[in-house]
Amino acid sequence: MDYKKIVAERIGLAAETEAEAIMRFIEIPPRPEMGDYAFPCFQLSKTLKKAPNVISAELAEKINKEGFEKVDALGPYLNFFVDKSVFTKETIEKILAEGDSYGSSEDGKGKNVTIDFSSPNIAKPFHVGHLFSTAIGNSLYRILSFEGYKCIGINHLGDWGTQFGKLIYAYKKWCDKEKLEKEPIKELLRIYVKFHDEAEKDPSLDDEARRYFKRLEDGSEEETELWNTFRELSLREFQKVYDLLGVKFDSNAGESFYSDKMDPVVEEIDSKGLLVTSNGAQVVMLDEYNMPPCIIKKADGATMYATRDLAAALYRKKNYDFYKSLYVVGMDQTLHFKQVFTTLKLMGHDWADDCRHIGFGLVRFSDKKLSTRRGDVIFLEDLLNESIEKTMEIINEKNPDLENKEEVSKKVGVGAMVFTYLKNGREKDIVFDWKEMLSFDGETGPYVQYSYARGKSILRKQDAIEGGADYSKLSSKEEFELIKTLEGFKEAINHSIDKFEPSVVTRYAVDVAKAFNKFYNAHKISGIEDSGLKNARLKMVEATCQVLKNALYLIGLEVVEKM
């Protein structure tokens, strides 16, 4: 039962106004004694031409109170106290009946959403920074799919550009073929770094790189074969990381896919009188939008990222007819996407308003900065494996006899990293801290996974006793706060979608774990002779485990049955 919706409908009926207009302003009071839901009557004072406190008093008398213990007026606020036994019974039974589907809906049915995420560069390391885009994109894919949207996950690989001219030159000059086969990305990184070192001494190498890339653009057989080799080797290595993370894509169409689709875009921009020449380059002027020009072609005729992104946007609209098109790319590209979306609008494509840049912050290490050109990178696969190893050390210390230690270490170690990237607002930077990340206390992935395992342990050790569950006996503060938190799952999901912010679901999972542990520490289950109370508590624990499982899935984590 959606109590928030019921509250809105009751107020709307009593005040003779639209329930939808009321829904937006319903609040959860800061303290339980103030009620379970509250409505600030300021919102009605203009239409009803009365003081808010008068409105709240009149509505408290007039409103249908069925299903609520009481409805009180407190100054300008109308406070609703739900019938706890009904609320508890309905919430637990709904969760257990719907299981893995609890919290899902068909809100997005018939709506396609393209999600451009991860998108590492071919022949370069899949480093710690890439996990930000990968984790956010994967979570948004799961959350939106859970609510009925048809998601198309796109790995827009960086597989085109002059860097491939550099790489081809470096491959011919310095590549160790044996190392390339064993550790392809590390060898390609080594020769890429060497190219930049040598180019600093001899700038003519940059001309050689441009010459090789021009041959690649022209379809030269040798350069194309090398490019395909770099791409296939890179994808093979990237897949190891995606398998660890449980990430899948519907398309791996990278920048190269649009190489033959850019001329029509340039022609369309020109035909609409938008293309002008500036310092030899062809650009779209965006002065009136307080932005620098969007460069479509450089003075030498080469296309730019913007040209490829314009071509990609047009292709995705034509082929997927998206309701929303999301670009999960770092905050440093904010201006770029503003330029691209504004250019699309100027071209007459109003659906550009449905394109959204989902920005995120940086990953920082207290003692180092990362640079691909200098080779100062931390490979994500290495870091994930290190997290798994450190988790295994903790398990060996805390529970050396645990079954399936390898599987648990993998789920918890990988989950700890993903959780770290998703637990705060995506625009905030992350400072990498092993101790905090792998802690089984506090707001971490291991803490939430352990809470689930604790609940499953209770269910394994305690059997229901004869007689049904009496939910009216779940009357303590800790029990009702847990039930209210469980009931709020769908609202957390909706809030997450409104903001395209996975951290809302991540924080919700932490709230459930905290509420469960407060209950667990305050109330016993073993040894209870009252069958109605014991069975109700077991059902509540079972419902808690189900909600934790569903929430963790939406952010890309797996549960563990024992820890």
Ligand code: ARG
Given for the second form:
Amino acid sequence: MDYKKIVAERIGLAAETEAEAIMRFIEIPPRPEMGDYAFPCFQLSKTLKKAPNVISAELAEKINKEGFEKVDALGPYLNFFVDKSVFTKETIEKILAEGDSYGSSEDGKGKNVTIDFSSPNIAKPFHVGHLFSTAIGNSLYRILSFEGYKCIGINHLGDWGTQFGKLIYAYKKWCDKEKLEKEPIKELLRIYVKFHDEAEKDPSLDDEARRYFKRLEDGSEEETELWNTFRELSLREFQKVYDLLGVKFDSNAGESFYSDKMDPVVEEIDSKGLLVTSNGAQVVMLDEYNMPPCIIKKADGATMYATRDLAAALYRKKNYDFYKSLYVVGMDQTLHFKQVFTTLKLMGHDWADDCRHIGFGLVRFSDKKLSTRRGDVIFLEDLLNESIEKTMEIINEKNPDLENKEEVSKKVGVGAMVFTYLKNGREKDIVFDWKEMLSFDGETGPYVQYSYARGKSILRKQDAIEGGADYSKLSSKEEFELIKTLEGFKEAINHSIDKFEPSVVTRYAVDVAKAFNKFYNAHKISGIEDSGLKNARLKMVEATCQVLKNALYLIGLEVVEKM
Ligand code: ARG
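Right, the form predicted on its own is done; let's see the coordinates for the form predicted together with this ligand.
Everything in the complex follows now, all chains and molecules, and the chain you saw is the first one.
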């Protein structure tokens, strides 16, 4: 039962207004004494030409109160108190009947959404910033798919550009083939850094590198083969991270995919009279929008990151006919995306308005040991493994006899990191702190997973007694708070979609865990002889576990039955 909708319909009927228009003004009051839903009547004072207090008093009289304990006027507010036993019964039964699909819908049916996320650079480490993009993108993918959208996850790999000329040169000159096999990215990074050091002393190296890249662009066999090797080796390493995270893509079309698709784009820009030569480079001027020009081709004719993004946007529109096209990329690229979207608009593509940059903040380290490793880059895979090891240590201390410790440490250790990334609004910076992240209490992944396992352990130890559940007996403050939170899942999902903010779902999961623990600390289940009460509580625990599982799934975490 969708109470918000019912409240809106009842008000609509009583006030002779469209329920649809009322729906978005309905609030959830901050304190239970103020009811479960509230409507601020000043929203109607214009149309009804009456003072808000008068409206609320009249509506309180007139409104159909079926299914509600009472409907009261409090100043300009109309407060609705739901009939708790009906609400409780309907909520729990709905959750248990819908199971893994509780909270899902067909809201996005027929709408395609492309999600460009993760997108690390070949031959470079998969670093902490890329986990930010990966975690947000993966979560948005799951949330939107859950609501019926068809998502296309795209890993826009950084696998093209002049740096590959440098890499080819460096490979020929300094590469240790054995090391390359063992630790490909570390070795590629080493020779890349060496190239820069050497090129500082001898700038002619840059010309060499440019020549190699030109050969690569022209399709020369030797260079293409090397490039392919770098790409394959890197992907193999990235795959380890994706496996740990349980992340999949529908397309790995990276920048190189567009290497033969840029000419028509440049022609189109030119044919629309937008291409201007500036210092030898070909650019689109964006002064009017207070932005520096969008560079399409450098003086030497090489295409740019932006050129490839323009080609990619056109390709995606043509092939996926998207309703929205999301780019989950750090906020340091805000200007880049503004330039690309504005250029598309200038080219006459109004769908540029459906392209959205989903920005996020920086990752900082509170641990001195990590932050002082200057020059030495942090590999995400190492951090994930460290998190798994640290979780194992905690489990060995807390619950040494636990079965499949390995699997639990993996799900909890990896989950703890992902959770940290999705906990706050995405534009906020993250402070990476092991102790905080892995704590079993506080607003953490392990805390929510632990709450689930606690619920499951209750269900394993306690059997229902003969006779059904009597939901009217779940009448304590803690029980009703928990049920109300469980009922709010879809609402949280809707908010998270509105803002493309997985953190709304993350915080929701924390709220459920908190409400559950409050209930469990105040009430017991063992030893209850009243079958109606005991069975109702057990059903409520089962429903809680289900909702926790669904919410965690949406942010990319798995549950564990015991921990
Ligand atoms: N490879 C880029 C980086 O690591 C991110 C690419 C984002 N996606 C895009 N379509 N530009 O910074």
